[in-house]
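Consider the single chain below, provided in structure tokens and representing the form predicted on its own.
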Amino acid sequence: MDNQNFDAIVIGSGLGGLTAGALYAQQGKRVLVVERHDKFGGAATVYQRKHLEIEVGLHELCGFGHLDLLPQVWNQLKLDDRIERLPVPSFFSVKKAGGHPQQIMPEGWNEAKAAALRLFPQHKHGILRYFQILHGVRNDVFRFVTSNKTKWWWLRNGPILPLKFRAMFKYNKVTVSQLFEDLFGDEEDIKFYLAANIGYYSDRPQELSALFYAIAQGSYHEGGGYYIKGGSQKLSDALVDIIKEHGGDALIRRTVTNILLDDNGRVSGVRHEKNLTIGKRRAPKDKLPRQAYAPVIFGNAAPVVLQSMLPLEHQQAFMAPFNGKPLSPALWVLFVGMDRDPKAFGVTEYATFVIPEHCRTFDDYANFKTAFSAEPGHTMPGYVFTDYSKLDTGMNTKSRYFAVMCGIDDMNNWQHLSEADYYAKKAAWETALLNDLDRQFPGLGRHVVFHEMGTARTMNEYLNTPMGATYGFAQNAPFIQSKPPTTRTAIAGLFLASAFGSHGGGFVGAMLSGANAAKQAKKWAGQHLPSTGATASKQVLAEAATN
């Protein structure tokens, strides 16, 4: 393209850059897109591999019911007009080893509701509770976030912010452990029955804020789990096509090496090259350098990677917000192909949650991490299998079920071993893994025609993510703070647009992080920039263009 002027440029193509360029794109903007990876989307994507389509991360996408804020991004981008969103039969079920009987947490907040009341009919106040708990702070949240929050509005609340919002401020600093123990002391099984899938959101519940689980699985209960009919990967290119309708671009295969700064310590645009597709042992011959120019620039990316593209007398300012934030856990992920259909086995629920033996108390998921720490033995991960089967999700036809099996990981388990025993290792663990999923479901195992596993040290490398930390940083307790995290940063047109931004880790708070990074940047340009649109852009950027 001949012309290298944009009025925004993001860096990666996640869905919180994508959600951000989209954005901006409609507001009549010119925006760039590079990513150094062969397709768009980060997580966000699906790939193939032997006539198997293998969806890369999503699961099931909440943020849908009327106390959630997606719904109006979602809606703002028309989204529905570029894809289908297919409604999960069931949230999830809980199989625990030893015996005990599969338990199904339906969909809908009262279907969920009377199903823990039948389950655990002791357990009746402590479960309505937990549901008014959950819709209050839910609400809360709502209120607080879109009120109109002006200079007078602080003025005649802010007093009383603790009475107005009672649940959001009584639940800030809980944890989802303290809350659980308040709720039903040492009654473990009611636990793992409604929060077993807290691997959403963290590894550890003695951190984990019970006010962000409130805020998230809330909206599980309240407005459900959806995939995307085709894959993830619809939504990315749907985001791609909104920027390139509107005069935008995408690129692929090209890496930003630096972050332009004018002589007033502004954003001015980036340099990047040719990079050959992630994974690959080699550079290319021909890096074939190129920079383009914008005011704005959105950072799909860890502080710490956009921290590497900055000038070095910049790095400590910028990086300074972020010092000492505790990260979210890693992931692995065990893709497997199937010739036959996993209901046949048993498999009768869209997600089920696999409890081990040795997980006793609900406190000990913080230890599931722990077991890629040696070779296979006899403790094995918990881990959530979903299979894909269970919709009509316009992929594998041709005889091929997909499943994933997927659990907490820790890069520490995998970073210092060499390139000839990390294989070595994660192959003992593939066997392993697909072992224990055939003694779940007797006989499934024999009907694995593909499987492919990834650990924190494929996330690490694939999602560039520091330690592998899939969800940006931890959401631990207290969730509000005096200083919380943001869309904005110490550069001047440059702002954070992924699971590391304001609204925190997954498909939601990245799309969340990146529709607010777009909204502080239409805020900050009419502020600091002389006039809007692509001409405007040319004028800021004569400059430095010329440097």
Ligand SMILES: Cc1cc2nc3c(=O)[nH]c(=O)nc-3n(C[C@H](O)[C@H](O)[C@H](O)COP(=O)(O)OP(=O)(O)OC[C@H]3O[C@@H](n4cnc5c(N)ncnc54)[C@H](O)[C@@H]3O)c2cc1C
Second form
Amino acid sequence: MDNQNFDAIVIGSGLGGLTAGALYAQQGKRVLVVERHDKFGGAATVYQRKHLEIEVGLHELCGFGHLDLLPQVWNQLKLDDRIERLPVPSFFSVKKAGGHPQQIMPEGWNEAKAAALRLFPQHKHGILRYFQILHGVRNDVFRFVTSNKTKWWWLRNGPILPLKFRAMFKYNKVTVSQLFEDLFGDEEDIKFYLAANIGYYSDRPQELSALFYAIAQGSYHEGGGYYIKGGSQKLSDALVDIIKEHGGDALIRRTVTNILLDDNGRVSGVRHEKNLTIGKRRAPKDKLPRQAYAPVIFGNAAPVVLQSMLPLEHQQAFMAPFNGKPLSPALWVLFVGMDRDPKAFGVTEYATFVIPEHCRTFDDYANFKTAFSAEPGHTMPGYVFTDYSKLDTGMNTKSRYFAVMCGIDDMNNWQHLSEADYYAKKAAWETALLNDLDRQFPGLGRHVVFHEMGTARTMNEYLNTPMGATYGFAQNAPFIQSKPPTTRTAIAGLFLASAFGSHGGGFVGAMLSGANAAKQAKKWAGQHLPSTGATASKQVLAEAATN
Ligand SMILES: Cc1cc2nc3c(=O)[nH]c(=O)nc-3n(C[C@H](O)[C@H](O)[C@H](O)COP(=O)(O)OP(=O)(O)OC[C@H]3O[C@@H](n4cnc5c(N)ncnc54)[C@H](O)[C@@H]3O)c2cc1C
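Now that you have shown the form predicted on its own, what about the form predicted in complex with the named molecule?
Let's see the whole complex now, leading with the same chain.
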């Protein structure tokens, strides 16, 4: 029984949960991670298929600029001692239909600005202003977040916040479409060039917050984009290692079914059972439901999933802050293994954004997700083709080249289909997408020796996120108001640590949300738990028993 008592339990092992768990463990806490899948990491995993190592979710990692918050967390966890970051050779390139020459967005702030000015000299004023805005927003947000906000700070600064953090307040209310309209009017080519990768954040420029966009896009320009040597699994495994090195434990193929509450409505543990849908069947005793106890729970699963784990009478209060919040988009992926280097067929860049003919205005990005609503033959979606062989990843070394096509999807394209119809439609689309890839890079198609497609439905099943949402809630304008109100929840001791948490989606957002959860949990535990240390949960249980 003893080893079922922990200081914290993490439900799900996505990056948000693992970051919260690892930081909490570093404070001398015993942490248990419970993951329903057969790998740790959620979207940050790598799996094996026919001699091919497949990266599930990492194209590019940002967050390493001097106005970013991630380095603090990264350094605290000493992650550079455990994993190697590989700088990507260029940020992205844009390939528009209709014979337009490919345009490259280089790495580096000055380089990106210079390239934009060279390609679009007629938009000099707008381009300079654009980079000024990205910097201004990032500078304001960094100053605001890192200020020591005491009561006196609020008294002094509260009334003048909109003046002190002018760019932050102004662009909080603005969408990316509005920002671009303001800078470039209806000149669409420059918008495609600057923000071809908008799908890294959203499916709708008409709603995406310019504030969120400026923070993230500015981070790529300023701090660079990175891949992780050996794949994103290395990052997830490093975080699990930290948890275990501090006396914690981590379980795979176990689904959390219930969050246990004590008589005061505070969390006291979880009930979990073997996930029989994943991996091989194990010894019968493994199938039995088990319980583990802790006074703190980090919820890495989506809020709607956490809600279903709570006793009925607590569900409404827990879910109230999240009701009605729009979800981020789902993604589709087509993993591709090739027996020749894609560069032989004209793939010159790491990430190439292919913009189809029907996408005439930048706002047409919003239509990408509807392509799969029909059988192939009507409209092709836009996508990014990420060629991992441009980097020395240490993966797929035996004459196998790995790349991925990826774009925006919608659960409605797939969810109502029978199994047979789903697989038939998916197969038809795989063929159509590979044909399109061959049109973009003639000859490449003949060298595809492996392909496997994941849809919104796959994301929904694989990550257990509602509608396959990949980046948590949508990062819409007004951004500050659209964020979840807090990492704390209505359930005492339960903290959100995921892309649905305080800092939004992507690797960086999930990790920062996790870091925030660890911080909030420490504060809460200091105020509410009788003592800290690995026996705290026992004391809470003992308290509950005597109540
Ligand atoms: C194809 C793809 C490409 C992407 N590309 C990038 C990129 O290039 N750069 C970037 O920054 N971001 C990218 N992202 C987004 C980024 O990966 C995610 O936003 C982020 O990793 C989400 O982390 P998370 O902590 O919210 O957890 P998730 O990764 O969503 O994981 C949640 C975990 O909880 C587990 N879980 C759910 N329910 C239970 C339960 N009942 N019991 C136990 N476990 C449970 C799930 O199995 C899962 O492992 C991409 C995502 C995808 C899918």
